[in-house]
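Next up is one chain by itself, shown in structure tokens, the form predicted alone.
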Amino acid sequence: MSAQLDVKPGLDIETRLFIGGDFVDAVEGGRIPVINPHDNSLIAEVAEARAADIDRAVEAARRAFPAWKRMAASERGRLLGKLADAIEADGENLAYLESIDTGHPLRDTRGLDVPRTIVTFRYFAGLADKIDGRVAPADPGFFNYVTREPVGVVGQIVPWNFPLMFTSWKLGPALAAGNTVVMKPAELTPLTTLRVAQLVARVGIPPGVVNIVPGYGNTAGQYLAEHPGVDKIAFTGSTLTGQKIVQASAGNLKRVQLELGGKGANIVFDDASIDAAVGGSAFAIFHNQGQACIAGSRLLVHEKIADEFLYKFLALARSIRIGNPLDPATEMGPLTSPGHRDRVLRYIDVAKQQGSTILTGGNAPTDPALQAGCYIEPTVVTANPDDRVCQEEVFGPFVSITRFRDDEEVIRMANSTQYGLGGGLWTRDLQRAHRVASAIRSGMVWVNTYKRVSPASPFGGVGQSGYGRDLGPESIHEYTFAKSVVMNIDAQVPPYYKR
């Protein structure tokens, strides 16, 4: 097969590995089929990286690191800004690729995924020359300053649910801080990350600073996490895989940053604006077909307003337009893979077995045009807090409804899972908003909104949702270490040993 494949008039996508500034064939791997989840047709086959290819990529990153670290921070920022400009100019191509590869509706890839990617790179372009240190208190005659040094070679593993956006979330802070990168995109959705690699080469980022190696998790991902030449591994994905990465990283005690699963509690109090809560709660769970770690997948509604809320919420869920992601009118596309669609359908069976009532959805759409794809209707079920669908991450257009009586009860419900990534609440009471936001054990809380993410604000969780933070100035600390330098300026230090 040719290394390049036309998938859209005028658009060539590179399907080889990107190592040392060039696209190269894999040494020993095969080819990975990339499938369009709308109809399960083949889009392309990309090179599969294995151990020898990871070795090449790590070596290229190590060679590039000293010069990239020494480069003026303002110049690193300028190159990141050029990359943001190139992504903006290529935005329609990237939106198209992301839609056919992931199933995101085109209105989302155009309106959310591509713009978020651009703004993230621009944020870190501006932050690159603002990474400062501090002066520490010191005894008379001494001067002690603390700097932030780049970690070195960073291995990054990008998930399949928002591959383009997460490419920027990982690359942006790592490169701004002076690190070099070996990135493994998910085998299901590598196309936009490879497209970004083409733009990296085009804008003049030095060879070896960014290396892109698609591959399978149990081969390329495992080897990258174990590699003694990698100083840090940053991973976004499932909690189970995150635990394996921690184990694999022990060989050289590399740094580990994990953004893992979630089971977001979305609380609607009896004084909330019901219309606002209905619309925001639908976005919280049905955007990107529910394939988001921060999805508001547990909807906790005060018993006084539950009937009115559900009447409007179910009507909205039933009105969502399911269809081909490339149709601008589509509001919900397919799940990203057949295997994941089947997993979500199994959770619907689990809900039924545990006594849930399916209020709407629960099936694949009946439209013949969608039968070949990975589609599931927006699904709403009743559930108890201890049910599996309230404790385990379904990761689909599937939300459980639970009623509560008072603030104390709902706080217990919100904190009753192993996860602690994101959550939300809807209320007009300012004191309640602050009190409940403080009581929810999670890395992020939204009030009268949901899933509002900014490159300036830290993103990450606690508990089984992982540790470390993407985005914000906090992410720079994830990709640097503190170096203390103590200087004797004019202190007269008596000899410790007397002769």
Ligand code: NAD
Second form
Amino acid sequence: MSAQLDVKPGLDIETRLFIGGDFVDAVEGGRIPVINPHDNSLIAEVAEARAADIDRAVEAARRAFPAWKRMAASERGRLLGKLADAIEADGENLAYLESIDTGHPLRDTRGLDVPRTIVTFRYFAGLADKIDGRVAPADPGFFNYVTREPVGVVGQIVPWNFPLMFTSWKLGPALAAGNTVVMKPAELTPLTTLRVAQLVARVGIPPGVVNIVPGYGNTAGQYLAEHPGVDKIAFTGSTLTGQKIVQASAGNLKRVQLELGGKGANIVFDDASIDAAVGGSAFAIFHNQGQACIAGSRLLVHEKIADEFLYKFLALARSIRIGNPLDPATEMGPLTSPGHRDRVLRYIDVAKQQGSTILTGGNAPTDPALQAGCYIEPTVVTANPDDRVCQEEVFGPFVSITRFRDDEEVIRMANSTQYGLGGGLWTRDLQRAHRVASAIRSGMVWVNTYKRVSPASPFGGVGQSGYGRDLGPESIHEYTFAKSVVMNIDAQVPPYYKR
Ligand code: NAD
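Return the structure block for the form predicted together with ligand NAD; the form predicted alone was the one displayed.
Now the full complex is given, and it begins with the chain already shown.
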């Protein structure tokens, strides 16, 4: 039985756990309330997975693994392609659910989240039968080949900022490479993941290959990370939780992949196209209300052009249309939860206490229609590189502005945090672009653009931003291990023990 949501006529989604190809109730019967951050109304209650449910899901994934691994890779690819098609056909529903669950404006869920999810599944559908090995040099008379084997049962724990897109980032490479999965979506935003589970069943991906278990982090998540039946944990979330995952994984030494926080430096040089940099920098921080690990949350602007840049940037920030995510004209929705909204507001206070000037924003919008929701105005503040708001991830529509004098100084500033995920630079000077891109310590750098993410390109960080890579052929290595097979084909080997 599926639960009828009172949100869109005719749209029903499953609110139960997806285990072994069936939607099932949680053993202990707990429920998680799912809230619309536009007005804090209750959208639905989904089943809450606890230990016994995680056990069931891991067992189902374990049972499904041998056949999924043995299946022709082209067939696994075909099924992933069918899933992409099903997501495309269901795109309007998914966009709608993502908007009411996360607060992303419909124009983004329709224009970015859904299309990116589709192309990512298509990319991994195509990659499934292109995972090859190599022949290693061997002594005469020997033959040595190296293949990539799936890791086994993979636990995947994801956050609430891009839940639909993360189904493709995580399931895509894991399934293409022949693993089976137990995915725990964030407790705040399980709706689109459960909808994808319905599509997984509909396109004929065998039971147990994908299991979806919404639950809380410190119960279901922790238990999954500790589980001896899980061979790998792929985690996206905060650095603090990533550290807990590493500790929880120690029992059976499972493999761990961590996509963690960031504090993206976005550098505007004095030779940049100012208009391009203004628009791109606004997208870098305000898209998805700044709730992005790669957000350009530290704007470093050359002192020569800082006044002109700021004049235009502040005008743009003030003009962003804030509103109900379901209004197609809305450019910025609410933050995803009241708790997170309060956290961002506290950071605005921290900025003030540390001497920042609030150049624009800093409050909830005054529009009466938005008072019940988790809204915050686009906020721009001045700050120094050592200030807490330049060092800690705020994860909101909040950007610090720091002026710099020359390339060496700005490279130092860019590299002055514990993170190393994404960053950008705006310049017309080709040599400078290469030199600075090389000097920035991060997994991704964008030049004269920002947040261009492609399924074909590795995504991940260094330092406290974690290790391992989502996306690209690199992600296949994360979900496989190298197996070396050495054969004696005609070598005469002297006996080791003469008798
Ligand atoms: P979070 O770490 O609180 O939660 C992420 C997930 O981990 C959720 O599913 C949560 O239930 C689970 N979790 C929480 N405690 C756990 C525990 N002890 N054991 C196992 N699982 C646990 O993060 P969040 O607040 O949901 O997400 C925001 C964070 O995610 C930000 O720091 C952001 O930078 C990061 N993020 C990183 C990337 C990336 O690719 N690097 C992408 C998006 C978001």
